[in-house]
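First, one chain by itself: the form predicted alone, in structure tokens.
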Amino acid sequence: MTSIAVIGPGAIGGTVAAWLAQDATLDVMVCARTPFDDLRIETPNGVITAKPEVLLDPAKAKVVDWVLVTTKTYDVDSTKPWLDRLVGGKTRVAIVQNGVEQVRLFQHLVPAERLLPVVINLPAVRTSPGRIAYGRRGVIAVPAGPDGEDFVALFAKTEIAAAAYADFVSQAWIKLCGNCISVVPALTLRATGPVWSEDLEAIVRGLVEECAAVGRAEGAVISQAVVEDAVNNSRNMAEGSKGGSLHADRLAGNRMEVDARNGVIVRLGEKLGIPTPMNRVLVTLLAASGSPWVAGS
């Protein structure tokens, strides 16, 4: 039996843990701050439930085959007590987080060769500990190779479509091209569709074009169609849409993953000599709004 520990059972972590727990060949535990009895996930095809072991104290954790880190990017160092207990000589650590710097953020905690970056697209919302809902099936991308293929195999009995890609870099940057737009509704507290204008489109397009330019310089293959799709998705965002986790976190007064979404574009743009004025301005404005956020990692 393959043992798996999921650190951070929020919307993504809880959903992933619940789906993996449907497979009797997998022994799933979750590492949490808040206790809960079970997981109940509302999916497009009905409700699934699971009752994994819930650990609150890292001292009680034991070495596992796989660790899945699904915390926010600003909580990296908080995972150290768990990783110190869960990671053994053969443990592999999958970093399921936003952005394009999964390995860089964790290589001071786990040797880089043991880390597997994971990109997930799953619009899930946690309503309370252990209670999560999502409206469409999730998609996972990992780098090709033995670790990636083994990770994909873990999801064989789930409704989350996992695949390994030889060009994982492009997959990560393509997702970021869509995610970087979330800074706009986080600032305006409005869905972009109902207030769409030529000026707003110029802002949104600027964010995505800058992201694509930096991604291409980093080796990603990003077609112009990716840019247009991201702009069109923003143009069609309906009234009442949450506008992504940045928007939701600002409304809730939580810290926001601005650095992983937009700050990284600015930082890498500086390094590569690529101007990123639109991302820089909106990151600065969001910081000036008084909302909690993280300037860097």
Ligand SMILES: NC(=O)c1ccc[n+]([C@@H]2O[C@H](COP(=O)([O-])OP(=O)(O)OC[C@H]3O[C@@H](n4cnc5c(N)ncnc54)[C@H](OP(=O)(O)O)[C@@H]3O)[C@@H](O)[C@H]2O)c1
Contents of the next structure:
Amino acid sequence: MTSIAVIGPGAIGGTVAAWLAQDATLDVMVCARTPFDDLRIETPNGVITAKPEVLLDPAKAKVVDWVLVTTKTYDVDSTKPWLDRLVGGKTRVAIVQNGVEQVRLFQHLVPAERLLPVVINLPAVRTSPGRIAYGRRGVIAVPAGPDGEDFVALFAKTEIAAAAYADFVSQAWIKLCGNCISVVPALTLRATGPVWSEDLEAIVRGLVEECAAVGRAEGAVISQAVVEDAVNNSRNMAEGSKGGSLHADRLAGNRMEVDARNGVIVRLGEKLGIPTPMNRVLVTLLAASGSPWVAGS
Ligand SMILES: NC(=O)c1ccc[n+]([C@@H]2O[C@H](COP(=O)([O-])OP(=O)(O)OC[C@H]3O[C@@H](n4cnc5c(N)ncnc54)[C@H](OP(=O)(O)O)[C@@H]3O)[C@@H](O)[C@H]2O)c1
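Could the form predicted together with the ligand be shown next, to go alongside the form predicted alone?
In what comes next, the whole complex appears, and the chain from above leads the way.
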């Protein structure tokens, strides 16, 4: 029996935990901040349910084979009490978060060689604790190698398509090329499609081009088609649709993962000597909006 603890059973963690719990060879528990009794997930192919053990107190946690961290990126340090109890000599820790810094964010808590960065594409919404819905089949990417292959094998009996990539860096940066646009609707509080203009396109294109330039300097292979796809998705964003989780989090009064989405492009751009004026301006404007949820994110 392989033991798995999911720290942060929100939209992504709850979905992943529920899918893994369908496999009788996996012993899945969740480490939560807010209690719930069971998981009920509306998937594209129907509802799945699961009743994993829900731990609320790190003192009750024991060493497991795998830890999956699925908190938001600004909650990294709050996972320390869990990690201290769950990670033993052979535990591997998968960081299932957006961005390109999964390992950097956790290497002060867990030795880097134990960490596995995970990119997930699975647009999920949590309506209440333990209640989640998503409308498109999930896809997971991890780096190739023994840990990546073992992680992929955990998903064999799920409807989440997991795969290991020799060029994982490109996978992470390609996703960021789409995600970095979310700062625009987070500022304007509306979808980009209905208010599309040449000037708005220049802003969106600037964000993505800068992300692609920094990503390429970091070793990612990012074709121009990736940039055009991201711009087109923004052009086609329909009235009323949420412009990504930054937008949704700002509307809900939550903190936002601005640093993991756009701050990182500015920081790495600075280090690499690549100008990132569009990302810098929009991050600065969001911070200057006085939103308490930007601070420390
Ligand atoms: N949702 C998506 O569609 C999606 C898609 C791809 C990638 N991602 C990425 O996946 C990551 C998770 O996003 P999400 O949407 O799943 O966020 P979420 O719904 O807000 O879930 C995060 C969960 O972490 C819990 N948490 C935070 N600190 C904790 C701690 N110290 N101990 C235990 N639980 C803790 C939260 O507890 P509470 O219940 O108390 O809030 C919440 O349940 C983010 O990096 C996001 O960018 C999300």
